[in-house]
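Take a look at this single chain in structure tokens; it is the form predicted alone.
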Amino acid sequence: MQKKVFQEKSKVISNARMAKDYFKLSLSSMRIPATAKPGQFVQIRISDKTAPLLRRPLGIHRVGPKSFEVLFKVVGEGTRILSQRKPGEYLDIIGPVGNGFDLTVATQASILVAGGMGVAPLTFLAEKLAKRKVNSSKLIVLIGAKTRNEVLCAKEFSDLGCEVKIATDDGSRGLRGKVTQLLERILLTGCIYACGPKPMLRKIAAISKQHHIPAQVSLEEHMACGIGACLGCVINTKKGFQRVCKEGPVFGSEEIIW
């Protein structure tokens, strides 16, 4: 079945910093929020000029009925033109683009891992979830940063009854290491929802095969189209190579050839 994907001209309702280099953009929508799904994206075109040309992929952070939520970190000259749109001003945007995560296999020992900004698409998801009832136990949410100072969403996951579990390399805020290194330490069953850099997808991967757990995936490619068409952000797989903005972003983990 054929995914439905709309074009708007979204008008900016906030953009609120959060943390240093990191805001939330809220936007009004009349379609995409009622098609949305956890681990989707939109294409958001960041200006009328002609730089930046290529559109920004953005995951889907949480969804109202007439508007949606996209995390973003100052990375790059693109994103710190988004920093700066004003609320009233509007944004032309594609989506949802992408298949998201398969909520069917959910269990009630989901364990959802997110490494930096991989929180944004894990708290619809984690809605999604609670909503659901699909666990008889709280969802078990775990969060990496590099310092206590990027460590985002702990509330909104709190607030949805999760419990929740972080670790930061420099050791500012709960474990000091990897937050796969809280995975490890968990009696593992049920399956695995995870969002972040490749290395620790990686690594989770390799958890999830050591223990005979399912594992989805939500790679982070660079994009230049976003709807298929440009072949730049392909991975190779067990079907061959797919493309993450089209097949993806989320993969089961043992599909990837890492």
Second form
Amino acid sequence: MQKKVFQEKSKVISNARMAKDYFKLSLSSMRIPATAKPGQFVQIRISDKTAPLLRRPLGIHRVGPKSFEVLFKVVGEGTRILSQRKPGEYLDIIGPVGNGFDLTVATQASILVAGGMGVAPLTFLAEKLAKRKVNSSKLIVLIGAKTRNEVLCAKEFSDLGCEVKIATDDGSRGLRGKVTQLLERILLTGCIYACGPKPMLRKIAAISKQHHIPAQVSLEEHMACGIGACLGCVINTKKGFQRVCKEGPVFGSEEIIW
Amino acid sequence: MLNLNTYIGKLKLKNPVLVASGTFGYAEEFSDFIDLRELGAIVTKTITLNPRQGNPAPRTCETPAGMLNSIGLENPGLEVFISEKLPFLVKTGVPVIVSIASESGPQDFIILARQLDKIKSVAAIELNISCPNIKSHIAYRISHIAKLIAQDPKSTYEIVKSVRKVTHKTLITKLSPNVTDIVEIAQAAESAGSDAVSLINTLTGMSIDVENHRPRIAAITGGLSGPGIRPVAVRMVWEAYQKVNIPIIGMGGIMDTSSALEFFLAGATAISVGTANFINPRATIEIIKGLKEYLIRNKIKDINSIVGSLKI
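Switch over from the form predicted alone to the form predicted in complex with the partner chain, please.
Below, the chain from earlier opens the complete complex, with every other chain and molecule after it.
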């Protein structure tokens, strides 16, 4: 039987601070880059200690031929330890896990909406979409953050040829307000791909419904195993509880019972 | 020649390393990571007669050296289990131990056991009378305090006895650590005809997010598992080992070979790996290899000879 998910010892290539509390971790990997799809994630064992015990799920940000990157923000003990891991050290990785975004629905315009760390998997998605880009198709990226210091990856998106618009809570960059306000302002055609906090995704689901534009949203939930075994990370959908790690993390916004 | 063979009732295992119910799904999820054929036995996620949706999220949270869960026995029910999950399990060639629970007193246990008794490929039945996360396990109420079946020796005896009457398969009873005296419960299971006891299930626990004053899992309380609970589990295995004659399947925070060995020395005939499967899906295989190395290093021929070999 063909393996779909791998457990590997991955060497840390770099672990660089992008902004205060934000890190970009680059890991060597033989098998994950070849099969990873945008929207999938990896489960990282941050150390071999028993506390913090659980792996940390992080969305795949970019892939190279023999490496991949993840972005993370230091929010607690686990991510603090991860931020201290040095080049040359090894991390136990499980991945790629989850379903990933469905790229086949992308039409004339793809609107990528990122809230905070939501930029991480959407960069990978934008890369893939940019490669398939046909004539007049458009890639629009909307980034929302608290302040301008927390706006990540804007340059990466513009380098890929995306039209980038930004909203910050304090107005220090782009629109003062929410990223969903940006979404409501632009001409709504095509399809939406979104990753970010749940309130943002809920609002996007409402916009998607109102304007009859399909939206795929990438969700987060507390995870123990990340491989579909523990049934911990469920979300309530029209089909009943579904596992965010297995049936997700990407769902059609209309499937979720918000 | 090294012997890892172990008996649980009539059931012969090629090695004493099992997986704990609820931590291994129905095994499919682990086929990418390990050769399932190497396991001593597979204990399924608990099934109930009818499908259960389980509890709302968040269902898990991390705790110091452990985790809390309140899944609420989500499962597809007996019928779907038999048609969709069992065939894959059977194909592994490893003995399949089906964990069952009731939503309505003894009746469901009896129906489930009767049905499973007819299925040749089911190697054994584990009675989950100790899940802390569903209300239907309530045996009775005293002073408004709900109790699990496994918190009361009389209820434990009655359930085991009634299931014993309807199946000849190896019967394992999974006990709760949330009791004053584990020995009296283990003895009740033994005298009612249980072939073995599994201990321990999770410890009831609770964790609070102090920023928003809310419980960190939706069900408020849940079951604590992981290496943090291991000393409690080892102690209970040791206590039960001195008073019961049926095999004990030890579990609770086993992460590696050394923690597995603690259970054998305390009196466990076999062990189950639980939460460690979430952190290292290869934990079981690494433990099987590690046990062999330990036996060779210490010139021990038979794993059974270290069971209960604690020196005091």
